[in-house]
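Just one chain follows, in the form predicted alone, and it is written as structure tokens.
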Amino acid sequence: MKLSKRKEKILKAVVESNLSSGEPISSKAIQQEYLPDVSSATIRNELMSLEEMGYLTHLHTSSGRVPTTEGYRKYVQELMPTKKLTKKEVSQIQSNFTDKLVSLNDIMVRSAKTISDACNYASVVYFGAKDTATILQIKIMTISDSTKLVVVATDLGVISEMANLGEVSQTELDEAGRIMTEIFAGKPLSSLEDQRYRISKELVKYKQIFETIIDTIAKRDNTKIAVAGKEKIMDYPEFEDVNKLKNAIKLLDNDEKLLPILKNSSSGDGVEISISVGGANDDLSIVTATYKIKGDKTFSTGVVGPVRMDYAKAISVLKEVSDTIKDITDKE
């Protein structure tokens, strides 16, 4: 629904007030603060006008107004201000990058805790490598008589898991390692379960190293997400309720339901935003980011708090981690 111009305005006053403060604004303070040149009658008809619209309503009888999820979504879609983050902001986020990202894993966890850090926020990460990550080079190493390191260098970083393989001596694994890196080396980690009735037909002698280790790695890649921050949720009024808070810690420790979110925000690079996602009396919000990195590698970042959230700051600070990380795989 298209607004007029002062009606614009007017939300815009209401959502922007409601996101520093989280009280209800009068007509008043709406003159005072946000548009001096109109008068205090026009603003209140104009605010019973946004609340019959939906975009509105009030507390009580006498007090201000405060937006609601649709009002929220009509600021976001388009009346929304992009925010530039200052230089502190942007060195401290590039400052958690400095030291060198070994795995996948790390590269999760450290920009899952540098978004929350710079947002406030609870964060989720999701690093789409199971599919699309290239394998470079596979080597097994002995730890104990029975327990061996795999490690998998892909071009995302290094995956390595311990794994029970008997008794083998480490001839035998860097036999099975070179192997391995000869027909797997340039493929999808996907690819290593795509091979198994190969192995198993035409490798004999290393079948169960090399069965050992695929479902060793793809029991490893169950954890698919990353999530910093979920105590700050409890930072914010809107979670006094328990139920509510419930249903965000819920959301946060359930991959599969956070899965889908992240994987199908975007159909490219890009963001989007969730505006209470668990229903009408959430009051929870999504931010995710989606972004391609190395040409089809899909790194996916969110921020989850309340409907009334900063989007224009979390939508910046995803931004900014993406593209720290598209520098630093780039150059790899």
Given for the second form:
Protein chains: 2
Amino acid sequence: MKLSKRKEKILKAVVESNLSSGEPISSKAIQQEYLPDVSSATIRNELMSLEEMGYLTHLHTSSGRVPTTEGYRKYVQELMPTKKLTKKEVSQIQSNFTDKLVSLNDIMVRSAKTISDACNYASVVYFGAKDTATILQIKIMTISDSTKLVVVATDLGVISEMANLGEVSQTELDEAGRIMTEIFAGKPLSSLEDQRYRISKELVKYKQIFETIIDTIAKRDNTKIAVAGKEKIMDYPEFEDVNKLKNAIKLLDNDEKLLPILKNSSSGDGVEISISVGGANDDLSIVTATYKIKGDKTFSTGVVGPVRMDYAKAISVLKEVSDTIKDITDKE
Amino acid sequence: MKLSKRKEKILKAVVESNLSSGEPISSKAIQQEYLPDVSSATIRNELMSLEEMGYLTHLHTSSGRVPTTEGYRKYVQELMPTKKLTKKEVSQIQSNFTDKLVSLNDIMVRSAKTISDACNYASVVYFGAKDTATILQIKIMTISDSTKLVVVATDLGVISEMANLGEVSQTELDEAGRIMTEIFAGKPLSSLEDQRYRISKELVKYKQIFETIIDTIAKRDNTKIAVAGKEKIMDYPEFEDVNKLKNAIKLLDNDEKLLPILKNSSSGDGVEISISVGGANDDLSIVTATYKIKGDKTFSTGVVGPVRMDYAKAISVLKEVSDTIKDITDKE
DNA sequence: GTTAGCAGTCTAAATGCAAGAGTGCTAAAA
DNA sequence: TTTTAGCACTCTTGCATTTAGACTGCTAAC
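Counterpart to the form predicted alone, namely the form predicted in complex with the DNA:
Entire complex below, previous chain first.
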């Protein structure tokens, strides 16, 4: 439904006022600060109408208006001005990616840190590409009698993990690596898990080695999400409430909870905003930007902050970071 | 100063009551629950005396007594009963270390998780041994044209990290690895940093490679402390206060703040208790256990919880974990 | 369609009161 | 000298009441 110009102005005023102060706003204040040309009574009428539409709400009879989640959504979708980052901010972001990133983990961790620093909220990075990264080569190296190092090189970076394979000669390890490379080269990383059954049946000789390697890589993959800047959101006034703070931290510390939210909101390509995510976490918003790199590999970045956060800035930062990552990974 | 038997009993009663309830205790309650043989008036006199000595305090005229930090200290040092872990608890702890640990990181992370789970507080692990681990071998492997994998094997486990060394042949890498092994084998890990100047001067040919490797390993080493179970302490009632909660989380999220506390309290060998650590963090206690493994390498484990925590249990858990780690590392 | 004006509602802060908890002191008992 | 009973005193906590102030919603006039 299309709002009248004046209703748009008023909704915008309510949201922006709430964004900066966190307090409800009265009809009189709207008149004084945003719309001096009409009377507060007229604004009151409009407010009532916007409230009926579900964009605003009322805490009690004599309190000013605050936007509903719906109101926020309308704002970010239709009314919000875009914000351009300053040159300084852009170069600040880019400077975090000047040295070459060699492991998948590096990219995630670095991105998360960069985003969080740039917009002063917490940030999450989900590198969906991790599952679909294309395997290039698998090597196993001898470290000590029983400890071996498994290295999986992919088109997006390298994963290396120690594994305890027992006493196996380097010759055998080389062969095992060669065979695994033959089977998996060109396939996505996730195929390691998927084809576990087939492999262990087909290649009886190295069954034990394969299984250990698959377990090791799979285990390593458990930390799927990089989170940065948790401490940053603690200072926003909405988290003066202990329970809200606890909820926020528990969410950010828990990959299992975070993942569905991230995956869900990043269904489309591009920027998506989820306001009031999670049942108990009414006070958290997540702005996500999902991009494809190297063709079809998803890369989701997100800013996690209070519902009244600077959405415009968050979006700009995410776009900048995503573009930078894209540049890096596609260049190679 | 030695306390009379009765004063000891009363101090013990106040501390233990406070430990379990978190509330101040009155003279009458002490009489009923701990010392039925004397009147509450007598207890009141003793309480006054203990207060003068600095072990107890008073929130206001008509409130019961709570222990001071000094009182807690006296308690844990002289009055606390030792607590034996149940068989179940012991095997629970040991079961976390059954599969072989191959990297230094593994040991830290696993220990932290185990401790936190066993006593339901947050835990920190500082593997001082990391700096002094003896280097056994250094290898550099080719992953792609420019990306190489640096592997440093030590007596305590392996460190592997990706580095961008540019286009160098495997032959050269082998030689560089061989030379570095020759120089560093038998020396502590920290010598990599320490001898940076000497090396880069002595071995001009591989200077670039050496420096990159040293940087890489040093960078990796930045995360010196493993922290686990942050979310566990959030549910203790003392952290209903937002600021206390914030302080606790900020401390646990900040290695730079944590390290001096850990290093400091683990100056001696064995168990140490720091109550009310950090200026603003009056409500956190850290119980640390520091041990030497493989001769002279320090390994500090710690339990971080509210001041009124189950110290006896924490100590037992730390001892058990430390013993287990010692077994593992010394066996090899 | 817009506005002024006002009654009505709700909050938030201040005030006062009563009940209860626990101490500190005194004087008597052991 | 130590212990105890008893009581006055202090402070907290919870509750009810009041008051001032902030806004709205409605009505009637512009």
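Positions refer to the first chain, counted from 1. As the structure is a computational prediction, the values presented were derived from the model and not from experiment. The term rigid core refers to the maximal set of C-alpha atoms that superpose within 1.5 Å between the two forms.
- A displacement of 2 angstroms or greater separates the C-alpha positions of residue 17 between these two forms, with the rigid core held in common.
- Once both forms are overlaid on the rigid core, the distance between the two CA positions of residue 74 between these two forms is 2 angstroms or more.
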